[in-house]
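The chain that follows stands alone, in the form predicted on its own, written as structure tokens.
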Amino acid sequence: MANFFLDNKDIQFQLQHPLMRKIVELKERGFAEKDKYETAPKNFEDAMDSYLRVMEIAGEVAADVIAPNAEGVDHEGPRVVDDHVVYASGTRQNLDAITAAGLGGITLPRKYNGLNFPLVCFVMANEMVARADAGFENLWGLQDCAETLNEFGSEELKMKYLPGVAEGETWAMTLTEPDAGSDLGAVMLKAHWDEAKGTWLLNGVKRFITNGDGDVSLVLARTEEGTKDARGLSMLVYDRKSMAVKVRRIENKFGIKGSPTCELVFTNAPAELVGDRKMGLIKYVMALMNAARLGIGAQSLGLCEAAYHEGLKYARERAQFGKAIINFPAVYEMLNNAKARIAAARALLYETTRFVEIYKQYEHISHERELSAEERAEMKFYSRLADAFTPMQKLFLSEYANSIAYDMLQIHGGSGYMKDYPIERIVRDARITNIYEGTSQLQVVAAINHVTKGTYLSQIEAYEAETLPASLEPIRKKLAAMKAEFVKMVTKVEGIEAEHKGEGFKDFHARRLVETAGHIIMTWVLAKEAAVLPEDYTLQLDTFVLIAEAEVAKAAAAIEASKWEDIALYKTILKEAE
């Protein structure tokens, strides 16, 4: 039987991190339900070992059930029927695998029937079911929405619908509508209280909603008449029992073919506010993208090494002019080179996961309980990493899911763009990781204040504080000069900014910048792992080191030769093609 977390040794290395005692100290606060729950955790060990346990799990189900329905479920696709989703053969078998395996409600508190696993433990799983399907992650991985629930309902609103998570309720985000992409500030659905039926009534259409037909849905719907900005958009919660939303058509997709994207019409549909009316995207929404941007990291991650071992069993397999293309440099040093990328990409998603569970579980504590000013100081800390870094995660893994998955049916040459092998489907996945939950160009956005700020050089000299052996000095001097370069960059970019007071110079070398940094922080984050374990990443971070330097040197060049005066041409052809 096949295993997905047994045979990826980098996927259990993540649980060996130091930081995960802190994390599931501050998760299980000190372990305070072990007298409560029978399957809570005694101590940490204890809570290892059931973390490893269910990830085995998980593993075997991804590989031994979703992994053989995916080519099918491609095929398949859901479909309208009586103007509701109708699952493809395969993924309902997937989501009956899945939740008979105990594996919903991950993150969950115990008290909602959740395992109260770790942030961590949610993205391995996301990863492997991604690797098996892309497009079933997307049903599986919406449990994030619960999540979200978890943070900010009510407390009659969790217990009403967050048990249903473990029974394999499944979930939607329904944001987007025809008039508003990437706007949500422009959302229009409306929603009205109804005195007389003693609930909120949602009216309008939603349109590109990933499950959009799911058992419970986050509604972001203006509540407040006369606004049209996001001060007057709160979020609500929709059961789907109440079968007051027609599915008008699932759209016909390039990829993730078994995920049904709905274009979903409200007729007085009833639903319940969740939390505070006029922070629906103020607040919420943006917590609940932050996840979702974990989640595309993770799915992108499961895209790269099922790209991967596509890649390398072709290779393996496939002989021309008498010996297996493996044996050729041009196809090894692109599955050389997608080794090294992947280990990276692997190592900033857990950094980031892991920022990410500190700062929320503070959260979570400090409605229980008065934080101390040390707790205060950490969480503000992690915070800002968690902000800093999400963006950077989703741009990076994101665009590796695309180029990975291009160079390993490359590989393939003219049979990986037949049908008959699965990197066909994988490329059609892939791309759209780099679109949806916010672009690249969207995420660099959100990252380049970080540049300025300072963020992302601070804990780059955070790396740099730290040990390394004498073995890996050559590295440390090599993300130095990287390091020198970068500094170098944002100066020259901050200067001619400040110069001509606001006029673009940034925001035109904004990826350059943020990706430089990225190239430093992957690079360390991949140091720091081999230092633990030189046998299994000495050779990918040789290799990652030299894709970095050329990545950084290739900014450098640009920035060094651009000028003001290059924004002025640029807007000049952009006039002239008006």
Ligand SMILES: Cc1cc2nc3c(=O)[nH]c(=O)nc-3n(C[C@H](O)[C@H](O)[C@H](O)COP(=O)(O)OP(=O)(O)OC[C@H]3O[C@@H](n4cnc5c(N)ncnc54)[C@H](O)[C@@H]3O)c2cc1C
The other form holds:
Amino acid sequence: MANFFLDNKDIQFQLQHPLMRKIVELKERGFAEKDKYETAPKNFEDAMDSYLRVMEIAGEVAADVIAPNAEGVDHEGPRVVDDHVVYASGTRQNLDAITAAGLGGITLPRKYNGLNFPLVCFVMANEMVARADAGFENLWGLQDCAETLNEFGSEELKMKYLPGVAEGETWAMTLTEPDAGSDLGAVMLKAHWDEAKGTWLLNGVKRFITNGDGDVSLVLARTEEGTKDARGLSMLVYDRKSMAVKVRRIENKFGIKGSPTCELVFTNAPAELVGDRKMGLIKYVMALMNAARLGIGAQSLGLCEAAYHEGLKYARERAQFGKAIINFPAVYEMLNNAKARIAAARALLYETTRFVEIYKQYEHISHERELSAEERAEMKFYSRLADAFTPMQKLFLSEYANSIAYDMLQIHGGSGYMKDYPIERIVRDARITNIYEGTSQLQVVAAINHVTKGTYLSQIEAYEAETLPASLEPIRKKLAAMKAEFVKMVTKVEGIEAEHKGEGFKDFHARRLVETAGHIIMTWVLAKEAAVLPEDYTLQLDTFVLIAEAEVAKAAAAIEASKWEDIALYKTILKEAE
Ligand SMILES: Cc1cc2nc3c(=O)[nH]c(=O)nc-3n(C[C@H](O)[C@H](O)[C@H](O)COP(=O)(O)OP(=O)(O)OC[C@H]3O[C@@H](n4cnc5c(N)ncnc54)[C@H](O)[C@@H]3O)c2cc1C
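Condition change, the form predicted on its own to the form predicted together with this ligand:
Below is the whole assembly, all chains and molecules, this chain first.
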């Protein structure tokens, strides 16, 4: 039997991180539920044992049920019947299998029938499910919406909606509209309070909504009449049982074809307010999108892993010029790079997940009791890191999913262009990852402040303070040189930005700056792994540091040569286009 957990030492390694002890303590509130629920762990070892067992089950369902269904689902896709979505038959089988395996509500509290596992386990399950079928992960992973309701909803709403997750109910995150994509502040779907019916009613259109006909939807809507910006938006929860939302159509897409992307029409659809009015976009959707961005990181990593396995398999089987093509340096160079980038990407994804988990747990605890000054300081520290690392991991992992899938298709030669091999589907599925949940450009918009405010630099310095074995001294030296380049680049860009305010010099080079910080950080997190398990990670680190150095040098050269006048080429482009 195949198993995407047991066949992947790197994913298993992430459960052994030293911060797991702190995460488990926080999540289990000092094992306070041990006498209340049979499934609650008694101590750290007990908890880790449960995580391992459940991840093993997730790995088995992913490899044995979801992966074999992927091609069929891609071919069949969902359809609309009587204004509602009917999933492809394989999607239904996947949902039934994953629910029967007890994988619904992984992170939710036990009182809502959840497993109360850390986010690390949910991200892991998502990674494995995406390796099997990224389109299915797209809709299954939306149960992270339930986590947002758990964070901000009333107890009444939580009791009503959260237990369904364990029973396989699916969710939707209903934000985008024709005129509100990256700019969600422009959302116009109207919510008005109907006094007679004693409910909010939703009217309007949403588009591009994954699993838009799911059992429960979190909807961003305009509750404040006459407003035009983010301050007039609230979050509401819509229950499909009322059948008041019609699916006008399912988009005919390039990839993730099993995932229904819906255009929805709301006509007096009843809904309940989540949290406070006017905080919909400012607070709740921001939290929701940050969670979802981790989900896309996991989806992207699953795609990288799937692509890598297909590339490796084909390179070993295909012979040309009398030998297997894996023996040609041009081919194994692509495999080397993929393997090293996947290791660095995984290190970054789980580092980010741990930061998010710690600050979220403190936030939950702060609703139960007052935090000590030390705990408050820790919450602030990890919240800032989570804010800085979340867009960075989304940026890198989604771009890696695309470039690794591209290279692995290249290894297949002409066969890769045919529908006969899964790599063609993987390339198509990967293409969405750097578009939704905020495009790569929008991740840079979120991350650039942490370049200028020094969050990345101070975290790099925190890594520098850690001890590495003497064997990694050459890597430490390379990291110091990259950091010096980074500081030089930031100084130059900030200098010109200050001289020419409003001309956009900093934003023009923002991606180079964010990516440079990212290359340094990824090298650091991978170096820390190589320090623990040199036999597994040293070669990958040696390859990754070469990639990072080359990328940093390229970005540094571009900024070094750049003058603020150069960025105005687009004005000529605009003129030519007139
Ligand atoms: C398959 C699929 C599934 C989806 N699922 C969901 C879902 O479940 N729920 C949901 O609510 N939405 C969903 N979406 C919508 C998705 O999040 C948006 O498509 C995405 O945020 C981009 O918005 P847009 O398509 O309107 O592009 P636009 O916002 O019009 O962007 C066009 C281009 O302009 C750039 N751009 C725009 N603003 C800026 C800026 N300030 N700085 C720099 N560059 C900028 C963008 O990077 C992009 O290159 C989905 C989309 C797809 C394709």
